[in-house]
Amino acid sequence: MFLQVTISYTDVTIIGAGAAGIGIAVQLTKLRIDFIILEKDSIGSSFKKWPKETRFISPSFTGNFFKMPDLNAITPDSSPAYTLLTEHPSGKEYATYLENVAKHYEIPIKTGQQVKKLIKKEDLFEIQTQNQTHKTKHLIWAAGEYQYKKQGNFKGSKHCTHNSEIKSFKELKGEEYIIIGGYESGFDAAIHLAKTNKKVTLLDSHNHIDLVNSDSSYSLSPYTRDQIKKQAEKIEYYTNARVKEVKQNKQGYEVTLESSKKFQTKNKPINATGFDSSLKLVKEHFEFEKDYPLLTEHDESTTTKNLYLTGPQVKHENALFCFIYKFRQRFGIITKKIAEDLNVNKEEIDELVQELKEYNFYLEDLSCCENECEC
């Protein structure tokens, strides 16, 4: 029995139906550009995999009437706060918001399309999935990162449970836990375990409590800090605690720091050191510098023409677009470039760009990212 492989074509193909994929798809829809989204699972599948207790650290609030979009909105005319009636949505709630946006704009999406191979042949990309070869002129990579857990940061990481594998912190058995990693994921795990009256040891390779930066990409959010204050007495916090190795022994697990200090726990330590990029699936089509892909001013690969990147892996110098309210400001940059390449009517392009600018959804001057809070 042979598996039938179908061949299809669109002018533009988006990989991934998360916040970045659906968000940029809306802008393509407004210009009537021929496109499709290929998604390996379902709309917002990464958000659906969040632990049950985890919430958005950026607040949602409907300010559209005054042209001040919800920080978590992917379009200027929508608001998760309005749709979900909550300020800090859960992952499943946010996936519902994405589904509503996709339905409203009638976004064409094919699910069950796991990218197996990406080939560039002359002016076309060939995207090979398990049952399809899809050809396209322009490819937008919006696959995200949550489903690609980072392993190997320290020896014996296989003995840990990655925080992305946890369905609910309430389901974890045992009285005490060691958490490795002190940024948002690490503190999120510590907070929710402390709420269940677990004894928590948090090993932070830096000192994120004392690190205060006006750029939320590098400093803990106010929401997280508020939660930490409520649970501080239940969390034993170690700074500059870089883990060297985790070993399994008769008593459970031994965690050794680079300083040689050791910790013992009966339960599997939780690895909250972050995620790998989904770009590892297509790394030969990008060049990298310090783990981030190099991009042109249009967020296009510097080595592969017509291959664009949108989402939390976008970075230009020190400007890291890892939050939705940041990377959504680049949707219009990519859309405008593709629309011009496809000879879309200039007046329609200019009208869309002007609309996005009015709602602060269009950032082309990256010098503004250097602004610091004065007080």
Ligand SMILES: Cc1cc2nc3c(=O)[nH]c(=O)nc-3n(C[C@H](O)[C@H](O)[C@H](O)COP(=O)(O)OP(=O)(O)OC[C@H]3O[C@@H](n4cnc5c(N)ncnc54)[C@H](O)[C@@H]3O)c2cc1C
Contents of the next structure:
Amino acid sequence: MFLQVTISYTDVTIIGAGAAGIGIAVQLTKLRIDFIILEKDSIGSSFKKWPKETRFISPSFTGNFFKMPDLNAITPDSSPAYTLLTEHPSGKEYATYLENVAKHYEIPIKTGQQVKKLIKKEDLFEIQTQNQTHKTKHLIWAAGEYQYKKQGNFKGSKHCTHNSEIKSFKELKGEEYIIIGGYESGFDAAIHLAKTNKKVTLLDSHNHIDLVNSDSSYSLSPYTRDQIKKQAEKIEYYTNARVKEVKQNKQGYEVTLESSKKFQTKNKPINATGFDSSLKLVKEHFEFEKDYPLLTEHDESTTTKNLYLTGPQVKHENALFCFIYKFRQRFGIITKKIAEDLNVNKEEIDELVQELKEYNFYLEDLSCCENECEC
Ligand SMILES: Cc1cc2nc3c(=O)[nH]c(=O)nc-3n(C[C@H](O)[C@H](O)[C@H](O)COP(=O)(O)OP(=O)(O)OC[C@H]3O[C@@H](n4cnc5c(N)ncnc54)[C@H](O)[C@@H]3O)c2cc1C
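Please supply the corresponding structure for the form predicted together with the ligand (the preceding block corresponds to the form predicted on its own).
Shown next: the complete complex, the earlier chain at its head.
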């Protein structure tokens, strides 16, 4: 029996229907560019996979029409606070917001299309999914990080539950838990477990409580700090506690730090050391410096022409675009470059860029990211 493989074409293809994929799709729609989104599951699928109790740390507030768009909005004219009537949406709620935006702008999406391979043949990309070959001239990679868990930070990580595998903290039955990783995900797990009266040991390889930085990408959010204060008595917090190894033994699991200090627990430790990147699927099309891909000023791969990256892996020098309010400011940069290549009317492009600039949705001058708050 032969599997039927269909072949299709669009000028532009976006991989992934998350916050970045839907967000940039709206801008392409405004210029009537021919495109499609290929998505492996459904719209907002990463958000739907968050633990039930986890909520946005960045607050939503409808300031849009005073030119201060909701921090979690992916377009200047929409607001999760307005749609969802909450300040800190859950993942499931935020996916509803993304579905609303996609419906409103009639975004073309093919779901159930998991990209397996990307080949560049002369001027065209050939995108292979399980049952389709799709050809395109411009490709925007928006497949995110969340569904690609980081495993290899320490020996024996296979004995841990990665925090992205937890459906609800209430489902964890043990009395005490060790959490490895003391940044947002680690504290999120600690707070929710403490709320259900578990004894929590949190191993932070740094000291994130004392680290305060003007850039929200490098410092715990005020929302998380408020939650920690309420649960502090139930959380045993260790700083500079870098884990070397996790071993399974008769009593459960032994966690050893680089300092040789040992902890014993009956329950699988929770690995909250972060995510890998979907870019590992297409790594041959990018150059990397440390963990981040090198990008041109238009967020295009430095090695593969017409391949763009949007979303939280975008980094230029110290400017890390890992929050929605940050990476949404690059949608217009990519849209403009592609629209020019496709000979879209210049006045229409200028009009779109002007509108995005008015709403702080268009960031080209990255010198702003060097500043520290005065107080
Ligand atoms: C617990 C947690 C809390 C967070 N809180 C905040 C917050 O408060 N504020 C904030 O701004 N950010 C927050 N973030 C970060 C934010 O969620 C991400 O930056 C955002 O989801 C990135 O959007 P994205 O569209 O790039 O990726 P995703 O939302 O992961 O979307 C990627 C899409 O691509 C699809 N996909 C993946 N691989 C393939 C493939 N091979 N083929 C086809 N499709 C594929 C996925 O199914 C998914 O739908 C948080 C993240 C986590 C994990």
